[in-house]
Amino acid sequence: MSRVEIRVTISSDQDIVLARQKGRSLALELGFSSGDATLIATAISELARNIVSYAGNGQILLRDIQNSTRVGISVTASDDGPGIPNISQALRDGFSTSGSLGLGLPGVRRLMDEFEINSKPGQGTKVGVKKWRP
């Protein structure tokens, strides 16, 4: 399998749509069901929305991944924004500093199989998620 790496610069609503579309297409190419591809696209959309809302700009990196038994997709969202002062609070359902529903990070964590976040106030945030094909 050839390695795919798709980078989408995020700074506007149009970029969110583009990242979502590219993620869904890659998921379908990798053999995910239409339903799973939609879940992956939704997670990408949430991560990209957070970049626009909180950091102004950043990037989404989409990659195909595989281990000895499975194929999957890796999504990394990164920005140089203000960072998240309290990650555990940000991962609680219903918590929002922007007045939204607060589904973002907890929702992304539920939609994907693996979830990792690194953030330092004043230094930006990096969220990495993976979804494995059943």
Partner chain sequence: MEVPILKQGQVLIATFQAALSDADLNQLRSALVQQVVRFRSRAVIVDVTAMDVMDSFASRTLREIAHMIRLRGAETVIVGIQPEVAFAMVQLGLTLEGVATALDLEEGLAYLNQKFKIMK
Given for the second form:
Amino acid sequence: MSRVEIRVTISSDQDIVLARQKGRSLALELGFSSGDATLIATAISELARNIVSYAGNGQILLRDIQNSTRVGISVTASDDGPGIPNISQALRDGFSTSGSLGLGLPGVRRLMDEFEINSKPGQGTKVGVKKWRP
Amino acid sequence: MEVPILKQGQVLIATFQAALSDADLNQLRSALVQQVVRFRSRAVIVDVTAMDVMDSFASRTLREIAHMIRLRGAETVIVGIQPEVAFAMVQLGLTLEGVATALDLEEGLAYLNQKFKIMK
Amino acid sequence: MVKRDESSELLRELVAHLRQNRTQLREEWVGRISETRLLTAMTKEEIFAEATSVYDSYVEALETETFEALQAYARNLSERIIPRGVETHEVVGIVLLLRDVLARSLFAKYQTDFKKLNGILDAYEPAANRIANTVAVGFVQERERVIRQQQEAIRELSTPVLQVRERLLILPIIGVIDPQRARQLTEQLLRGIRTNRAKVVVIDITGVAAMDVTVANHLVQTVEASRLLGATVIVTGLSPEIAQTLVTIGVDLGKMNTVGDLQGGIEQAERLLGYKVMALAETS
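Can you switch from the form predicted alone and show the form predicted in complex with the partner chain instead?
Below is the entire complex, every chain and molecule, led by the chain shown above.
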């Protein structure tokens, strides 16, 4: 059960900054080190940027999570954009569909502990990531 | 939010505030290139001490700045990347390859001074 | 099967018996503990004091059928005796001894009334087993916590960032590197670069036996992150095997500053820093 749920609507580059600031403060509130909070904020920045670049608008949902032994943070980025036709390709390092900037998804995966993606062409994209407090 | 650009001799110094948007970064890029031309500066120092997140866009913008300024015959040094930010950057694969870096403003200036001395 | 209220009636009788014979049973138990050479790290007085507390908590747990108080006591006891070197088998051993001492006294008391003895044991055994289990689990959990803490401390100690000269840091890495340690190492180094204003870092990996792809990636990332802070990294002590791993995962060794041994690494670092090293005789 989550106690905190923060929703940030993403439609412009200003919202990217807002989403990562909220993510950082939630991470610190949950007891993450400032190093981990930086990793989490960076991942949020990348996910929010993908929404702006590829879908135009969408949202970022930040929540606290816990299992029997640990607490953590969950970040879900969702949009109704064009979707990703080839997910496994998008998860390979160095892949990009628009210009020199890739989706950054392999990087986001490295920043976080768990990574999940759902996307179909024409039906939007949903990326969920989690990080657990050591 | 506009990034202030300081002129100190032949060097331009741009100091990033936290929470820069993409638009701010783009604005900074053009302003820096224009001023390098206008003042015939030999070097640019970009101080990112206040940046708590350096994502792919910010990192790419810094590389572009360095590249465009090199085409004008000047040098760019990025200073003040925080340890935690550096750690996150390399996880993302953002290494600012080919761009000079220094610990802080003081080190950046020392680096440029030495370089100019050798060039003379 | 004994009915519920009948069973709690028996349990009450059992508890009364254990309270009445407290002094004698406790002494018998302590005697058995020293006979079986358990808790040798503790003095007789200490054993007696702990035995009294355990005995009372034990009877209380039987009476109330709640185990929280006992659990808390077990954890507290473990915290005190683990640093003294008391082992898991000893703790489990003494609780099982108490269970047996008490069971024997029940036999002695009810041996003439077989039906009642059966009923009493039906009430006693499950509770006694649960108590033994609670104490053992409490001890093991506490032990694991202590071990984790020690591992953490050892990790901190095993990655010293040494300043050998102004602006020059040395990071000798010894032993096995797992991803967790690799990350800690990187963070420590980056902080060290900042606080010491280091310009050159020598990472010596002579003491690293093996390096898998994940750890090799970490090494590369450490080098890159250090450069972002304006420091140059020199890697020394690269064995042919590790060099092979790095090449296999696509690391361009040409981009990485490598020197054969630590001595050579420090010499190159000094050159980078602008020091001139010469023999004393030449200076005169």
